[in-house]
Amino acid sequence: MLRRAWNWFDDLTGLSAMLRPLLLHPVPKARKAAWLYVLGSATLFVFLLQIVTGVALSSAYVASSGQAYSTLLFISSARFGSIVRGIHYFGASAMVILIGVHAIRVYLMAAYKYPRQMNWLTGVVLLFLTLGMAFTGQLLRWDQNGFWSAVVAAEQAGRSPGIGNWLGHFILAGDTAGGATLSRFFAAHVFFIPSLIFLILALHLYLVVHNGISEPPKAGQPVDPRTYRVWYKMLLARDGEPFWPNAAWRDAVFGSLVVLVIVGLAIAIGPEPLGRPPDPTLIGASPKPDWYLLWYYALLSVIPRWSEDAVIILAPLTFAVLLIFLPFVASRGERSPLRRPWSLVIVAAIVLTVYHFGRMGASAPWSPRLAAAPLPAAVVGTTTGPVAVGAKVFYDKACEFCHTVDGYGGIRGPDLSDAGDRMNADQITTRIYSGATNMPSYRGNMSQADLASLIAFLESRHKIPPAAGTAPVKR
């Protein structure tokens, strides 16, 4: 009965005539490297998952500055709503990871060389569109973090020479962030960018079938555009196999496994928690991008101020230009990474840079800890007297937001857990009144009584070694 139904449907649509060339097109036998070729299809699996969950979320989401936050609260509390949000959140992360690793694999295997230059270029466009989807999705949470991230992005774009003012207005859809900004990001995230992804993806898949899947590289087999196509046809005739069933099943198994992991994480952990509702008057906010852009956020935070404009504009532009021109300036020659050791060095440098600055961005040592709670009595050591009053001044004057005391507080400034061992009262007074790099002067902003209490508190901070036979206490 199923066969008769399929024959009837196929007779009316001719679907099998379209699918047969796709399923039966020959591919090289990858053997040991076979599982390295599943990353692109896994990214497609996740993209389709994002479309399904995105449609479900958009059916309840209201892209209005007055209702977006409350509708997300409603979605999160509705039955399965939190799971759907979690799938969409972890799916975005998985898509960024997969397309990034896929690009690394293609680069290391030099699969961008002739005749696959356009395969590489369409893949680069898909990479940037994926990052665009991730960034625009962050604002749609419409909390403090998403709101101020859009403001920061517009400010950075505004530094572009000549068109900076126009770019900033285009991102914010006006002079300031508000309802129009949310509508613009929603339209980009739900309509414009997905449409472009579908269009470029169709071209990318066509080119994969047209030019064939690149064979695993071997040292001593350089690419020569004059003879490569003939050699590739001979390779497929001698040592090729149809895409179906082996390669197709590998793609299906790995893609399904990725989807199951995403669903499992969504059930076990849930979506990214919503922050506070957006408040443009709260200038003390410390916005952070999602993890895949944390490294860039950290890099911009530690570079010298005089170099910001050049790095913000030239670094992404240079990276994009290198990716675009790579397949044309290196379209021939060796493909094996063993004969291209500099490619391994470049990939290692990029991965280590992203990892190092990503960890730095997660801790954000340059940012005050505005959510720090007052020091507990166990740390202060007393609840009465000048030391206790000084601890309160230490918090009320925002010193604790930047300085650590016994593991509590911020990490932007020096650790003051042993301030009494390193400074006397005169030195403490000088520092408080004169200020320092990234530290304001409190001259005229602190009474003599508060100053005396703060000095008493800081002078009470000592590194006391643990008693013999006991382990030091960790807070």
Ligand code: HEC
Given for the second form:
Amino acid sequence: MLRRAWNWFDDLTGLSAMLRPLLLHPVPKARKAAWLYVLGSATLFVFLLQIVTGVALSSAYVASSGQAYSTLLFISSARFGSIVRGIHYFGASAMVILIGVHAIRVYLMAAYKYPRQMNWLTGVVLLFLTLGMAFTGQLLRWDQNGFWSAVVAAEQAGRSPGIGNWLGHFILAGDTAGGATLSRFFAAHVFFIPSLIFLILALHLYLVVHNGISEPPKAGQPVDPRTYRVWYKMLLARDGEPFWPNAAWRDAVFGSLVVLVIVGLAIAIGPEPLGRPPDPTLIGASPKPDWYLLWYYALLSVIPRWSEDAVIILAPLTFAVLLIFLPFVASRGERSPLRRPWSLVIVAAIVLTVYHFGRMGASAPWSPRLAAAPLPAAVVGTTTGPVAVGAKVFYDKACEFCHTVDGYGGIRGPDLSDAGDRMNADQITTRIYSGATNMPSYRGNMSQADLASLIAFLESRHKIPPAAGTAPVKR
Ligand code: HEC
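Other form of same protein, the form predicted in complex with the named molecule, not the form predicted on its own:
Let us now look at the entire complex, which starts with that chain.
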């Protein structure tokens, strides 16, 4: 009965004739490396999960500056709503991680070489579109973090030469962030970028089938565009297997595992809690974008001022151009990472940079330039005497912009919470007078009286174990 129904349906639609070559196309046996080939399909799994949860969220979300925040509060207050938001939140992280690792895998195995240059190119576009989704998504929360992350990004973009004004204006949909910004980000996040992703994804998948899955690289087996296709055909005939089910089961197992982990996290931890609603009068707010963008904000906050324009605009542009031209410049030759040691160095450098600045960004307040508030009396420990005056000097002379004391201040210089344990008055004086790399010299800019109280203050700082039951004070 079912068989007859299927035959009838198949006869009218030609579905099996279309699916058969997709499912049964031969792939090289990957053997030991087989599990490395599941990252792309897992990204696709998570993307589908994001669509389902995204559509669900959008059915209760109002994209207006007056209501976005409260509708999200409403969604999060329901158990099911909170889980859906959680899945969407962890799904976003998973998608960024998976697409990143997938790109690294393809790069290390040089699967971008002939004839798969277009596979790589569409993949690069998908990578940037995914980051675009991550960036536009965080503003939709319409809390302090999401709001200020967009404002900071617009300010950064506004400094690019020539098109800066236009770009900043374009991102915010106006001169300042407001309701129009939210509409613009919403349209980008639910209509514009996803439809581009669908389009490019279809192309990407078509190319994967058309060019065939790359075989695991072997040292001493370079790619030669003149002979590759014939050679690959022979390889498949000799040592291929149908995609379904021989390779597809791994995609299914890993993809399901990823989805299970995401749902598990969403149930156990729940979505990122909403921050306070955005308050444009809070110019001292230190925004904290989602972790996958945080490293870049942190990087921007510590580079020297003169290099900012170059780093903000030129660096991402150069990176994008390198990614685009890579498969055409290096379209032939050795694929094994063992014969391309530089590829390992480059990947390690990128991963370490992201990790380092990500950690730096995670310790708020991470931007030394945003004005730190003066140390509260509870942290100083006294309101009178040289120690209290020293705490004020510490703030007035901008030491606090770069140095942290008990969680207050910037992180450009070392934490001075335990300065009294580590340094004596002479050492501190020397440092203040002579400055250091990234620390100005205060010689001629600090009175004897100020210096004395500053030293009294710093000498009073010791590592105290936090008293039981009190939360550490953070700005
Ligand atoms: C522009 C940022 C900046 C400002 C402003 C600044 N510092 Fe520093 N400071 C640094 C950096 C960076 C270092 C580490 C230098 C190094 O590693 O050689 C440092 C090192 C120090 C050290 C040595 C810490 C250690 O653990 O070795 C002391 C003490 C110190 N600063 C005190 C001050 C005081 C007091 C002020 C204000 C009068 C001040 N700093 C202002 C950036 C700054």
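Note that the structure is a prediction, hence the values are computed from the model and not measured. Numbering follows the first chain given and starts at 1. Between two forms, the rigid core is the largest collection of C-alphas that superpose within 1.5 Å.
(message) Tell me whether residue 382 is among the residues that move between these two forms (Cα shift of 2 angstroms or more, core superposed).
(response) Shift of 2 Å or more: yes.
(message) Given a core-based superposition, decide whether the C-alpha of residue 402 shifts by 2 Å or more between these two forms.
(response) Residue 402: C-alpha displaced by 2 Å or more between these two forms.
(request) Determine whether the C-alpha of residue 449 shifts by 2 Å or more between these two forms once the rigid core is superposed. (result) Result for residue 449: yes, a 2 Å-plus shift.
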